[in-house]
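One chain is shown next in structure tokens, namely the form predicted alone.
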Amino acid sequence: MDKLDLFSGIYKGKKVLITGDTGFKGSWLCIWLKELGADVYGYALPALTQKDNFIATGLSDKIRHMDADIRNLEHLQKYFNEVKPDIAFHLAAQPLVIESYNNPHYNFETNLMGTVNFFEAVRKCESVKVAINVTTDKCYQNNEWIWGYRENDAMGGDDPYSASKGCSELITNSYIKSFFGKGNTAHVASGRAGNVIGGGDWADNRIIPDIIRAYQSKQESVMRNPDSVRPWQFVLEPLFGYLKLGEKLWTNGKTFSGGWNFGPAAFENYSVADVVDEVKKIIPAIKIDASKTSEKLHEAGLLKLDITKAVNQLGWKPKLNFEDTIRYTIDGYLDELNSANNIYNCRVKQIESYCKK
């Protein structure tokens, strides 16, 4: 555990409740917390496929998980009151831009009322001392600026997913100002990360999972929006930020409330085409069709985060360059493609390797 603990030991022995633990980032967060000695509880819908990180790593046997829907406030409140967590992370969400177009009602219901339900449960559970809502870089009103968005820039979003995440941030701010601003209440913050990638993510319409699926089936993958620039991050980079933020909230309280950006360094600006080129260096056999695009729905072309606040106040900064980010990511998928591997142990080894940096 000591090799993985960059957080002053504050998670050891704590009850930590994670909504969305069956999701990509949520499952990785569970693994790191479990290895830190936390007593981990999860609350989420079942994993979508047998390939998903939660299933592949056998997390259901390692943490205490509840199959449930974040939209059910009464059930969520009951679970909080039974667990009595010390710390809570909210990651349960509808996470895909394209799916938000296909089912906007579910998208808004999950991402807005799910956030409200989480904070209602926190507000009415006296054991919770720290609560963090995990959102996205897409919460900002995107003007296609060449500079990064800062935490005090306007919330917004044109597509249903981005709009719902902007609303989730407004809900978080409202609860901080209305209920968690003073007195003996939970210390509350939000974490905003970019395009997070890594082994265990098998969601549809994401560039690297699509490439790996095509590679497995010896098919050709279509590159959507090749010129779009994204703040690509290996999954452990923002998780390090969320855990560091939790540490600061626990030890320093409400001075660390509010929103926090976690993204790559300002000069690490790469397009979808750059990602494909880097993946090809590792798996030359992949086949990509760059001549057409299957994406007709609006998605921002340029999006960057300013991480100055997190660097200066949290002592957090990204440790991986672009090449390392893609290498860690592809190594995670290649671990899964080897049936002889214990995937949980593979994930722990990646966390250990990352922590050495």
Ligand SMILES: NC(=O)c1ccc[n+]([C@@H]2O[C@H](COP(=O)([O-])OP(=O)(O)OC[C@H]3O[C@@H](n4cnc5c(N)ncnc54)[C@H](O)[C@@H]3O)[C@@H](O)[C@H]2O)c1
Second form
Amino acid sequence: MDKLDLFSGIYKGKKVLITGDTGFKGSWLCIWLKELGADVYGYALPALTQKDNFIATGLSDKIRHMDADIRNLEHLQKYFNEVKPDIAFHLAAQPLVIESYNNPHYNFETNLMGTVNFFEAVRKCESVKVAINVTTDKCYQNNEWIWGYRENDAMGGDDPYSASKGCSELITNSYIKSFFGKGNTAHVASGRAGNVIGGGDWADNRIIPDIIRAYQSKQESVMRNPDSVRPWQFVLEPLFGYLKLGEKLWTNGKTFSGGWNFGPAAFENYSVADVVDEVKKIIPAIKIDASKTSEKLHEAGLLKLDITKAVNQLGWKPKLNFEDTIRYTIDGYLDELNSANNIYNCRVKQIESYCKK
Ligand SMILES: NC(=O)c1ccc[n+]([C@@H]2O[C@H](COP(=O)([O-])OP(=O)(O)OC[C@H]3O[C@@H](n4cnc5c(N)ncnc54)[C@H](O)[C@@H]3O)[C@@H](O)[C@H]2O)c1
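Next up, the form predicted together with this ligand, please; the one we just looked at was the form predicted alone.
So here's everything in the complex, that chain up top.
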């Protein structure tokens, strides 16, 4: 199948606006959409470092990007009205639990009012037919259950990040029910994914970037919460879900509105320590200090997503097992460590390899 025909070919020639395009997941989404023949526009704060995927892949020359703050409603609305996108994905957010403790006000302002501003811009821009808000598994009220959360479970969140994402979901629901439910309005949904990993993510306090940074500087990295089981996913897995969701909303409309979980299969239960062991198989030289694991701030110990709805109704399912997930991820970083590589082409190769699965 020609890659342009994936997702029923709906992205080919469409204007797609991504907030948070300079970030880890947003930049991968831009690359995939470009390869699907979309005309891609971005809106976000500037990338933080030269190593970030947005810079490393030269995306600023390949898409049209606007450096701007999601909290500025007037500016965001103006940008939407100039671009007139067909489809919009919202990924601009403060995404880190630890950062949300350091600066809760900024966290709530960005993640709550950022979502409100996104939907206001969508609501007032008639060209938008599909809009997807990207949230997280942490939006659910976490009862430390051994089974996965379903889309109709209660929203919640104790730490400021999780609470802000629970709120972002409530905001999405409110806009769907109040403004997008009727007539010729946009079809709106949200995607809830787990712990996403892959080359190009250099955020602080995330296990794999921490390991690779320590490996590069020949130092030991510290393992936080080694026993925490997380829904690890290679970045293309949830992105495949968001793109599939966009296709269904575009072709079938509002029956696909609402929340959707995109997580690993139920039997894939792996802890932070398992991740470290798997990375060690690929890069034996990494050094981990497991004695300094004291993480004082509250972070949920067990979190799983029930993906039955996406599997049955969207035709989405995870394609990679745990071993492949770590392999694709580490390959992505190793691509970056070889300065002779064209990183954009390396990312495209991974997308093509993933699509073959
Ligand atoms: N990475 C994960 O494991 C993971 C898991 C679940 C959900 N998510 C969600 O996916 C989305 C993207 O996460 P990511 O990992 O790519 O994060 P990231 O930090 O790499 O990217 C965040 C993006 O948001 C932009 N942004 C942040 N504050 C902004 C502001 N005030 N104005 C404009 N832009 C702003 C940044 O510039 C960047 O482009 C977030 O909503 C995050 O909560 C991430």
